[in-house]
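The form predicted on its own is given below as one chain in structure tokens.
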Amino acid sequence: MQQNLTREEKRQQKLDVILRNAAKAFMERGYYKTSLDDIASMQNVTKPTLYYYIKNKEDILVKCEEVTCGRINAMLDEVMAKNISGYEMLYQFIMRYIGIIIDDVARCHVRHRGQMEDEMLRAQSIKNHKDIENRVREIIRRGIGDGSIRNCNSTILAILLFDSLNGLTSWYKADGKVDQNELTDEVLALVGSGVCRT
């Protein structure tokens, strides 16, 4: 099968690696205390060959945004275009949430959204959050309007959702004593009986 790849699928899958592996060496050392020089010495090639994937080391955190985003927003694209209540759906993007961030790509996005020292791209990695919160209090508006939730401020729910849900990514661990269908059930039965209009 890998020789039926074209050069740019070969080229995506080598960037999906270093990506994967530069994240979990930011998770576990620290982004500044993690070189370009480490980053090649994983993939077993020189920082001149690394460059052909990405620009700087600023750039990993801009690509792993880039593929968080992308899988975040497809998901949310699936669930909302569902034939179902707002707390279905609600129930729907957290269940699925979760299996996207706790992979270290979107752990490390999560962990340094926002950091790029360029303004610009900070700015960038600011509004793709808001967007996607934004996204999500809709869906919880709609909850409210088919009264699946109970009536709430859309804003405060959606904030408290993020902020929880986010901050699984600096302890879970997939190795850990948790395993992820625990740790969904556990979150869905905090949320259900909070958010659900019974």
Second form
There are 2 protein chains.
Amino acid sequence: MQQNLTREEKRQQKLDVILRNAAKAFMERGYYKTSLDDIASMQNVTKPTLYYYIKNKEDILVKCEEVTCGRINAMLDEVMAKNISGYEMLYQFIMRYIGIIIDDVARCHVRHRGQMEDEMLRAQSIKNHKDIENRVREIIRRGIGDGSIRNCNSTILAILLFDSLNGLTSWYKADGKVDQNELTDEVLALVGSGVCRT
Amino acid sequence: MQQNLTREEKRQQKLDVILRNAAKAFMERGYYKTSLDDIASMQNVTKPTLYYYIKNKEDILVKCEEVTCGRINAMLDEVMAKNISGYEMLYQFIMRYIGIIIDDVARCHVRHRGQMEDEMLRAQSIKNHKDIENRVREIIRRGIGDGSIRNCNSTILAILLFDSLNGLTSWYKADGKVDQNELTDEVLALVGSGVCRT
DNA sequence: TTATATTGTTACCGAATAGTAACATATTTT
DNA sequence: AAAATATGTTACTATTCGGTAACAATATAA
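Can you swap the form predicted on its own for the form predicted in complex with the DNA?
Then the entire complex follows, led off by the chain already shown.
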């Protein structure tokens, strides 16, 4: 039994490594410029071996999405269960969202979501994001309801918020010049109070 | 002479149509899933004919970028020449930027900038955007200087601003449900005052 | 009208690459 | 130890597609 578990764990670990390496390569070189041979050689195996862990190339994107959306939704479960104002919820969501998407697998998901060639998978991917977006809209509406957030179009605000947060994935490097805390502070200040002085 | 001009004009017009159709296809199906045969058949010509107007596939991206960056810089020239506060400049920039990037060629540029395979072209593309970003940073700094914009990190603010504005290109459809004026108002309200009520 | 430049076509090449079939080896279970 | 399962490899297929050479037609200029 324990050996079975170990085998299963090994398998899961190998899948994780494949996802992480593939995601990194997709972000650096792009999805179509990264061949399965490239990905395979990163794990020191050959291409057919990958097919033991993934269904096909596109399945890598799907699996990156599953992992990332799982994390985001779990975080939203936590944040939305708290007994705090809508604005405070939004604040905490932003803070923790930045923490989640600074990760190759998450960045890969953000960049490629809704771009699967398979129609069913593409529809599912779009739905996954819409669901998350709707939960954030719910937070915004709560904030408007309890008076902590200025009255606004929650749909547009949620989209603008995700655009700027997801945009981070294409330039922010955890080891770069910009400190994560400073970045988070600037985002929170901008979203909270805008740029106007008066 | 007049015939020469007409020929030259015809040529330019055909190139414009190629760019517009290619840009639209790239946005709908993606760059790699759109073949040159696809693009050629949209203009009712064959693939080799395209090579009379473009150097190669990547050159389409380059030309979309030239057109778009030209428009943005011309707009910045105008806005920055005015005798108004930094905040008012930023306000006008945002308003007119939204007008510019709601266009297939501009959307294509935004989505594919910095992704050329040719190293030189990629570097040039990155530089083009950095230059524009720096001009917006200059506006922000002026606003901080004249007291119209809250003291903040102009680098991060400029990036966040472009992320949310460029993000529009992937969801906003001019003929969709969201009115351009309402969208612009929401963006300006968010950037100006944030979401916080107090 | 004749020469020249422009615009277009057909037919093809070469390279890349996703995915598979058949076969080999290691590991676990009985 | 034997059977079964999991993991991996080599070799190959099929297809797509960017780009080009050679050739044809058309418009412009001399």
